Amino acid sequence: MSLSLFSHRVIAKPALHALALVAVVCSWSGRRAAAQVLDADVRANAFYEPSKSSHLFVFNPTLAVAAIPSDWLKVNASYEADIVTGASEPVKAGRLGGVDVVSAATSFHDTRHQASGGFALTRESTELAATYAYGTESDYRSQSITVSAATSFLQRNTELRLSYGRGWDHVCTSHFREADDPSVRAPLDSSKGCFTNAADRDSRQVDLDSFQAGWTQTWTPVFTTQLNATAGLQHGFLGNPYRGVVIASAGDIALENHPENRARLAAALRLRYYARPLSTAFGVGAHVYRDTWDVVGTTFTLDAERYLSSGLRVQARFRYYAQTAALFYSDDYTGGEPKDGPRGQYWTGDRELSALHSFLLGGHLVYKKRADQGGRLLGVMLGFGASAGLDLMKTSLSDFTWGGTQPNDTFAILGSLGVNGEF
């Protein structure tokens, strides 16, 4: 194994965000029946980069169950896994000229497991909810708590929501002292020995805080807006423990070195309008992001949704994303300050910290069927749903190379399947 799930978190992140938009659309589609006491949801997402030299495949099955023992209490539990296989370059080299650096892709395989559980208390137009999640993989441990509160008023046309999340993660790294100069720290060669007493392994903490405020407003029966503001704080080891960076013209390699603190701010506005003459709902959205590493990102989305028949609807969407590079990003750290040293205090091999832009185009089919009043589907279900989706994503990297060679893993295919039963 080389970059393990760290590659998945970085490369697939924009794609998984895109898949999450399906949940947002569905969440606006209606409320559950009061008689429903159990909701079972089975989904599977897949992410594939068909690169010959640096391919990546991520399979993400999810099972979620929610029980509603009374009209004021909902209890939920879920399990998901990320099964990752692929290959990635362990050493980030810039345009080195005559320096011979081997940065061939290394194969890896890993699986992340995450279980979560929580509850929601609902009274009239107010909801209080809390969720705990625990995740584990060969080189990473995570646990988090999220609490939220929401209220609706003005005949339920206005909803306000606040949430806070706290994460305590631990990442496996090679052994080094905090006092050691970052230029002598070595990247991990594998996850073997992680979270044991192995002398050549360490565990380092990552603290995560996230805040979110949301306002959803139904202005007319056919027009709705949603405004969200988020903030995040990260502290600890924020690099990839497997990735080395060439930091000197002689070919010296060191573990990538990121700042230990990162603050993030983002805001998103989404508008949704149902055009009755066309029997189609249209959505448009804009998202802006900035952090203390000087990464500035903007996202624009367009989507349309239309019923093809009773219970069957089709969704189409387009997304454009662009960002600037981090303050300390460079494609080549060998022309540094001082003359024979690394360029600046920090260095990275993460292409998600370089300037880039991406396009996503996709479509989804969603089917929902509800039982007649007082009846059951197949004798047991109040409702049944199924969905399938396919997205294509292309990323353009304006200033990122592997030893002067442009990456060839910039095209990705995303697929999703889901089945839902309401009992």
Second form
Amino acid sequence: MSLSLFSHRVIAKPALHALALVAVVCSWSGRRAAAQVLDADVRANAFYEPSKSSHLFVFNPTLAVAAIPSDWLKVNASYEADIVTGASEPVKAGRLGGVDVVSAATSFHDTRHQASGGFALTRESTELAATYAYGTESDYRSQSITVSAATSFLQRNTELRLSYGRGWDHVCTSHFREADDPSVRAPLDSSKGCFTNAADRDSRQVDLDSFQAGWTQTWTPVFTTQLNATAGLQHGFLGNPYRGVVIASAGDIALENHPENRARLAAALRLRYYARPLSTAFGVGAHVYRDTWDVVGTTFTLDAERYLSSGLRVQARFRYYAQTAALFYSDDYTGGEPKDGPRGQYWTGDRELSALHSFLLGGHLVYKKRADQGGRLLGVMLGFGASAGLDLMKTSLSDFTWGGTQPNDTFAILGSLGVNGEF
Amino acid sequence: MVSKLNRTFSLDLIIAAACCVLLGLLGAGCATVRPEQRAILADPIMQFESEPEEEAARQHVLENREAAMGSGSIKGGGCGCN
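Can you return the structure of this protein in the form predicted in complex with its partner chain rather than the form predicted on its own?
Following is the full complex, with the preceding chain placed first.
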């Protein structure tokens, strides 16, 4: 309870400061700019796994405001929370263990707050932007800075964008020394005592670096493409501090043990085409990924969007994703893996590192209305918008079990409702 | 041996991809869409993320459930990933 209150106090200051900054910059520049625009977006997202065991529910309210006090400056601030309830299995055992880990699932509740603020400077065909974000929850703290630069040329038909992000995160773990053998490290039983001087808790650093390069090209009045390349570096404690893994046939449990470094590379190509006879825009995308843990992933997306009437548009989308398992992944580590091999040195209970594929089917409805020239909607707004989105997601795990039992929480529903106004 | 083969293959792939990008950039100079022809391109349905806030929420979920997502993200922690 006290930790929760502490989190609210910690997040309240940066969020208020960021919102105050937007207001101050807006009023300051307002003296110089004849027309200024303030955008506000309020949204509620929800994620639900209607399974018998986990009942995982994540509620994600967000508030974002952006002010354009002059034609060269945009400032923005946002706040969001992840309110999570559900049940999870604290110990991962595989097919050979014969351990009932499903009925040992425990309920949990956590709330994560994140506030961010940033600005963008725009000249004729160039934009420089920077964003700072701070996140906190009972067992995790994060800070990040992202900077980006973009320029367009050839009559704005070509746009190149570069960005770099740096994250400084801290995760709470049980107390252990780096020199301790990973097989004797214990998982956390709760977040109680995290980020205090408690003797049985430690705070471990996670460093994140991200590089991105993007090229957007307009080819014809109805055809455009986008190519993105990303690289990411992660260093530090990259496991789940709560998850224990059965690593010996006698039932010995140790804290999940992931490598401390991970380099990630990805490339994505997206195409967008407007079919005049159908009055519909079609999108196709492909994404390939590989990292130094030997996970290879591919994603294919397809969507179609069109207007139903003036201001009201609908989108239908489909997504297929497949990945291979990490080099050190095993459903069961008690099967006599060689001690010096990757599965003897590292162990994980993370289904995200097992081989899997998923399908996602969904869409959204969006309504936008702009005021007539010189007028205001309801006397105050230049524009108004509302949207509703729904996605259904089914994941197939080919080599992940809870003690030999197939997980039943592989179907998920994602919902999103939002309204925005331009003032 | 296999590792060397993989490295050679990866290098060839990177060089081939770089050549394709370079040719594409050169070809981009031939594409001339005048400002007055951009009405459809400027419409929200022709944007790669027509509802960016909704897309960000979906990516946030996927990043915690699929290993290949979020390679360019520095957003850590939370959200039912335990």
